[in-house]
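Next up: a single chain in structure tokens, the form predicted on its own.
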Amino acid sequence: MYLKHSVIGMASLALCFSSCQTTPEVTSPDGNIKVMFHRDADRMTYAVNVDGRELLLPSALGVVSPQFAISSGAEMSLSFDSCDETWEQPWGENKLIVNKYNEMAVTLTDSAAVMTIRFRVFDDGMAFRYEWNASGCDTMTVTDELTEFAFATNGTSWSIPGNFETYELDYRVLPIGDVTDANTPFTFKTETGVYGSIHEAALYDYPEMVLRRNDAGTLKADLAPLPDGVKAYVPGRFTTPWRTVQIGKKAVDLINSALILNLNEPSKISDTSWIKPQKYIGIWWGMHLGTQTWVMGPRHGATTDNAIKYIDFAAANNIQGVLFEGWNEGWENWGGNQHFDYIKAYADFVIDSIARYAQTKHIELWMHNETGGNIPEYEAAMDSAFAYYASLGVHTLKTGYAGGFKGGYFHHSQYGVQHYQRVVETAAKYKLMVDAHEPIKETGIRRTWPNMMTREGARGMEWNAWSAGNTATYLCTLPFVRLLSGPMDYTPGIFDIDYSRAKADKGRLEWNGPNGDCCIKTTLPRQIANWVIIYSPLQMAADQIENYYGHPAFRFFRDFNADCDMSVALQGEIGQYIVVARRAADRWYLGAGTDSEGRTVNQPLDFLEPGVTYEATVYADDIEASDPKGVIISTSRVTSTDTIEIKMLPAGGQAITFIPVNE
């Protein structure tokens, strides 16, 4: 889908244009950020000014597959649209979401093909998506996109490299000239002060876009490949994902940005009533530790005593849901034919009954499905294996694909795509909320799908346990760049943050930081912190339940509700600190947190509801004894007029409930 290499004159060019423009452009609402187009003889091209600044040169656009082109002769014609709607979800950092947005649509109509590139404006960014219709062919293979950002000016940018198989890198700052590749979001900070982050919307049966600079220097979109080289088999008549750019005055206006939600279509789940967010706990961290395991043994994690235990933890806890990885058969193949059963559980967990245990309660009992890659096995056994956990009341499902997927494919491809999406349409059919670790980035298609509920796709808590592990600036840079794609299941909140006695306990203690330590690289309140900075509607208490008995800061998570209603963030810069509040129901509930530079961080509390008294139970570092593992409680009132000042240690953080006094 590129411009056929002949000469087109520009007045029979003019003739094509609605209002004879030769420049034909589409601004944003507000008036702020306008984006143009134009046709030559060679190529197509768009570009972005913001605030009458250029932040992208003319950059190219189009798609090659040898069964279509549009040649330059092609009849262009231009029509525009608007909107301006506000829609409502089931769950979601804002459960109201304003829409609105211009749109310029230029259509290119050739003898057997009509392609139509279709530009949004929005007031905090840009999308554009390829819609094409090849008459007369059924298949067409795609070789490349030649979609481009070439930057106006030079500028910092926050991502981590080009990948095709994971997510689970650091994030590198690179001047922007200096990039070689980069998975998105790709954030940036430009020269001219603009902050933005390139990311695509909307991904379904295609692969998916990191950015690789090309020959010309210019940051351009390289698509995953299928074993064949080919990057995608898709229909004669097909709508590309959206390829946006998310823009800002300072860097939190891209975290409240919802773009990538408002270029997904509405939902295809009539009824969502059984999607609900939920906090759970689970079995999970002992096993990275290695003082459990996911293989029936000695040390096996997933039993029907534990299972009790957490059962009877999580109902005296206010937490609504369990977890139970390694409860099948299979783990023994781990690392050889990578075969699980995904309904035989070992011979010590007792589904069944536990499940039942679990209704007593009033307990969700999720279930864990790894993969190892083998998808083939997996979308076998998939019908059979969710309608038994329906059978047992289960409504929530995490999945894993921890190892290469089998036949050579990238986890990324379209191949890889396309499994994980009839995961998410299998589930729904079952009534199963969906949270995928090793998964296909999100895009914002959980407004399409809200059982979608939550990814990995980043280092997460796990890093820690084996590795030099994630740090401060690791976690104030997370909010600006992953979670501006979509929620994730980081899995925080660990309370033994030096954990070396539990490794010592098991005969385990070997090397995890650069220093042979076994530690959490952030104070105590930071972890508490985290349950709100990163967000998920399945919010994870991740530490193994012994570490929260009678702990008098575990009373935060027991007050938290994953069900939020509002969410803002209300200041920070990329790497440096972070502060957010969300608000579920008339309760609010704050996260702060700072890299490895101590900060003291004045936070108004306009936020609160003006005429509300709230008492404000606040989970602070200690200070005074610089001690991470310290947690300083404190409760005050406070209302929308009071500012509080937030004290925070290197590596640090705070965390703040708000309850309305009359409750």
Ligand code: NOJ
Second form
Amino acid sequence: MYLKHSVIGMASLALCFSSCQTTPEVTSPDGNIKVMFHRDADRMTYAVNVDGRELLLPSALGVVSPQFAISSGAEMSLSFDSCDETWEQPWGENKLIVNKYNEMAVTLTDSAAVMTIRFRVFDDGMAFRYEWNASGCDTMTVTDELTEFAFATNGTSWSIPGNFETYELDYRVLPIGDVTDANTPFTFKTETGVYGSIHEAALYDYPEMVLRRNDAGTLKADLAPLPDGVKAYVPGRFTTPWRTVQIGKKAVDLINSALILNLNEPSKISDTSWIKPQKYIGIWWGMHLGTQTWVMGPRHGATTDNAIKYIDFAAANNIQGVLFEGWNEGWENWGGNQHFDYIKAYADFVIDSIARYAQTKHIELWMHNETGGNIPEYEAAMDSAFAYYASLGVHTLKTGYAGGFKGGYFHHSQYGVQHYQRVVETAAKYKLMVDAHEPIKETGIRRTWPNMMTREGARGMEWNAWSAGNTATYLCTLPFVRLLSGPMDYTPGIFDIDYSRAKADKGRLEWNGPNGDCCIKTTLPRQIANWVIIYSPLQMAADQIENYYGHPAFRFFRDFNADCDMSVALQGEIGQYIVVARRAADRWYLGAGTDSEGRTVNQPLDFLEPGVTYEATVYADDIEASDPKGVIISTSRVTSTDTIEIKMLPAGGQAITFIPVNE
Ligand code: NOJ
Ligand code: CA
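Next up, the form predicted together with the named molecule in place of the form predicted on its own?
Next comes the full complex, this chain leading.
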């Protein structure tokens, strides 16, 4: 391979001088994680030790391009740096973030090119990226990336299969050594008890990285190709995304880590006052059940009457936004030639008066743009469409890409990554927050573009309407895999968990999954707990509002605040159970969930503010009746010195609000 291609990093089999055999290293601030760089005549590698034991054996580094090479004789220089800062974000699981690392930059200088491999080692993991400058080369063709992750021991892994088109796949639990391909985050627990997750940070202008086992039996970066087989066309001066490995002693350490965000640049949006977390409802679930339609007709969901009903319900229930899908013309083409009109509303959705009405009620109107994957058409339309939405006072946009991209491009290729980014930046110009469905993976760019609020990128609630659905085990895996990358618009909170009657009423039972599968595969309290467990700054109560009318448990959502200040994953095991608490202003919210096993966990309340008495309102499974539809609501007074017992049915959960009694 070295002779066929040039390799940025190590290329020709030039003589190796003694200087190229050094093994510089850098350790985390707490000294527990050590990263070692090495080069010899054939290749460059890095290796990672945790607590004195090998986690990753020497693993290849480098990028392949026909345009230029850095030879093994290139001069090597090292520089070291460190950082210990606390920065603040306008919204997030935690508004204050500690960024503490030691850095080692290995720079290789050849006659026509310079490349730096920058390593950062944090107490909660490590990362590296390639930065190169090929003088006189305007466009470089990247044909491969050599990065490997060579595990020193076997262990268990949780991941979805490698796929360049979709992340809406179920998790597999596999021995690390049996994984042939996987998307990231790729979460693992080694036989030596180290928890970790491989992912990437700051993905711009470059394809996504999938892991694929190579002929030598090592997991290696596989970049999503363009239609011509090239992975990326980049400028001669370029910086790749970070390759990241989060590391923890407990499973929840991975959730409590801000490593991905820390590897992104500070915000490029200076005035963020228009960017606001919010709760929302929407005309949405009915279409997935098949009881309503996106297309105009007798069962059309997005009608003016329904819009007014939803806006009124939001205003009465401390909900800030309302989403309408199927408001614009073009849905009749979905699945066919995919021509959507992003401005023209259906005749029974009188958009100007709806927008005016929403403003009088202080409710945010959400626009929805399903593109069906027709990128050229969407890119041509988006500037004027976004300007129009801004003129209506709209600040939130949900996008969708349900359909193959035209021209043979993969969703996750460099073409896709560039497109999703163009949408974020164009939206920022018009003060629009983005919620992307069928997105590119989250890599922490929300730090730099804080209008990139949330995204799908996993099997969300919709899968429960028309497929075998998402199991409680899936829901206990999600926080430790997909959610490590960032917020998800899962759209939780279906109260009518046995919706077969709703479908039968409308003659839509054929919309059930294979084998007539029906309905939500958790208890009702678990649906409530998911509002806390699955973090999203735009958090939806996804059911049709009729199912919330007068329901005592809907009080949880009314009391809930999506504008979180602080979060802590308290306890859990991957695929088994999870307990998370979040604080917004002086209130705390707790969500707990279990897999298919009933479970009782004890939870100390030491996260609460010491000395404050809280009224705890508990939304618990009906253990006695063993009824998934039941919810037992109780209140008590608690302080930070108390410990509570959380009892959950199989596929169950519990949610709690803690409100200071003097509030
Ligand atoms: C898939 C999205 O995930 C879903 O939320 C949306 O309703 C449909 N596409 C239609 O755009
Ligand atoms: Ca989807």
